[in-house]
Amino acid sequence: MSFLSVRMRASLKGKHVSGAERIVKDKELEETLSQLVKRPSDYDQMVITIEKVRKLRRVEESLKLSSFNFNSVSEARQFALRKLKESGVPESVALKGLNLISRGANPRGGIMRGAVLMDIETGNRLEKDSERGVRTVRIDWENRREILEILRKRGLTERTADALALATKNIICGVVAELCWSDDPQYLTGYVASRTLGYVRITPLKEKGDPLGGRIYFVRREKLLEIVKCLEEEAILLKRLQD
């Protein structure tokens, strides 16, 4: 039995509108493709990549999940900054990361497809391509349906399942902490993730209607090459949610 990495990216008028990925058994490919092509509601281009997984790593559990709601974006962002500081990110660097997402991390305007790699000591950007960033790929749940059912009972969605899996891989690969919120103007929840804190959902990290969002990976410069290699190449299946 072999495993396949299946990735979908859809865009409309040059703007990314939907993306998803799975690691599935070869016999599940047809069903998976059927699900992924229905995911975007509107697009003019879709790219699907299918690759054989040569080496698969199974990880027992995800980061621990917790959620916090606030009355304002200001309160939520102050909380996010505190959590980053607790994770070992200097306050000035954490603030630089937050402000970067707030104004748009792509130096040419618009949304970055991937994440910013930020030096945890200096706040300098380390990614080779500041428009593309770095992307975390080849990550999924071993029992995806079971995980989705557990999360739905908690009032959460597939979006959370995907974000939790991705954040877990980031930390496994050596990212010290991550700050993220979506570029979806209607989705206001973001998160901070780290080994010490787990995956911390925070609402609202931006105002309704704000089209800007992104990811900051706070990393140690001396580990940059091995982190990027792990994020982009290592295939990981998560077995279960951490209690």
The other form holds:
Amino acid sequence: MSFLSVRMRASLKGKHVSGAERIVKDKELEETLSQLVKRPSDYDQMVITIEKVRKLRRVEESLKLSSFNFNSVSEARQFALRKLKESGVPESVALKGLNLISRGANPRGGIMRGAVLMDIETGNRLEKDSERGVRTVRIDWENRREILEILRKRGLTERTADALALATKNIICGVVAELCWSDDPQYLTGYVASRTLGYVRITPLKEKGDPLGGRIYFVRREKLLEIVKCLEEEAILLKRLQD
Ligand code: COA
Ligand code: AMP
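Alright, leaving the form predicted on its own aside, put up the form predicted together with coenzyme A.
Up next: the whole complex, starting with the chain shown before.
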């Protein structure tokens, strides 16, 4: 049986507005396309890429998911910093990452097109292009419908399913820890992810109406090339949600 990587991106007036991807069996292609084309609410260009997957890695389970709510952004951010420290990120480097997302990691302003790669020892940025960053692609759930059902029963959405899959792939590829919150001004939940702590959802990591967000991958610089290759190229299907 062959598998396909199906990726959709849409833009409006030259600005990226929506992206989503799947790894599916070839017989599921049509249904997948009909779901993906409905994702963007408005666009003037949509690009869909379909590629045969040459080598697929199946992984038994995702990171373990947990959620924490706070009364203020500052308490939530202090908690995120603590979780990063527990994951092995030095306090000063964790703070540098957090400050970078909160003021906008794109040196030219606006949001980045991918994640920041941050040297876990020095806090230096390691991406080749700091407006672009690096993107994690070729990741999906083997049984997306089942995973969505489980998450919906816990009051969670497809957004969490996608972010959890992406964060799990990052850790599999060798990222030590990740800090993320969305650039969607209405979506205030972010997360810290690491091998030891799992996927820790944290609310609210920013104030309502704040358009800035991003992702920081804390990495060991000697592993940079293999990590980036894995994030961009390795196709991974996740079997189960870790309980
Ligand atoms: N943000 C902004 N621009 C993006 C983008 C993104 N996430 N993904 C693609 N683009 C634009 C860029 O201009 C890019 O050019 P660049 O490489 O110079 O940055 C161009 O599209 C082509 O990108 P490419 O890497 O060829 O796209 P792709 O066909 O491999 O698709 C996506 C990548 C869209 C599937 C991926 O970025 C994505 O959005 N995945 C889903 C992530 C997800 O699930 N998020 C929700 C959980 S938080
Ligand atoms: P989102 O959670 O979709 O709002 O995305 C938050 C930030 O993550 C974006 O502003 C980008 O900087 C970054 N990003 C988007 N897609 C990817 C990806 N596929 N891999 C890594 N980073 C991404």
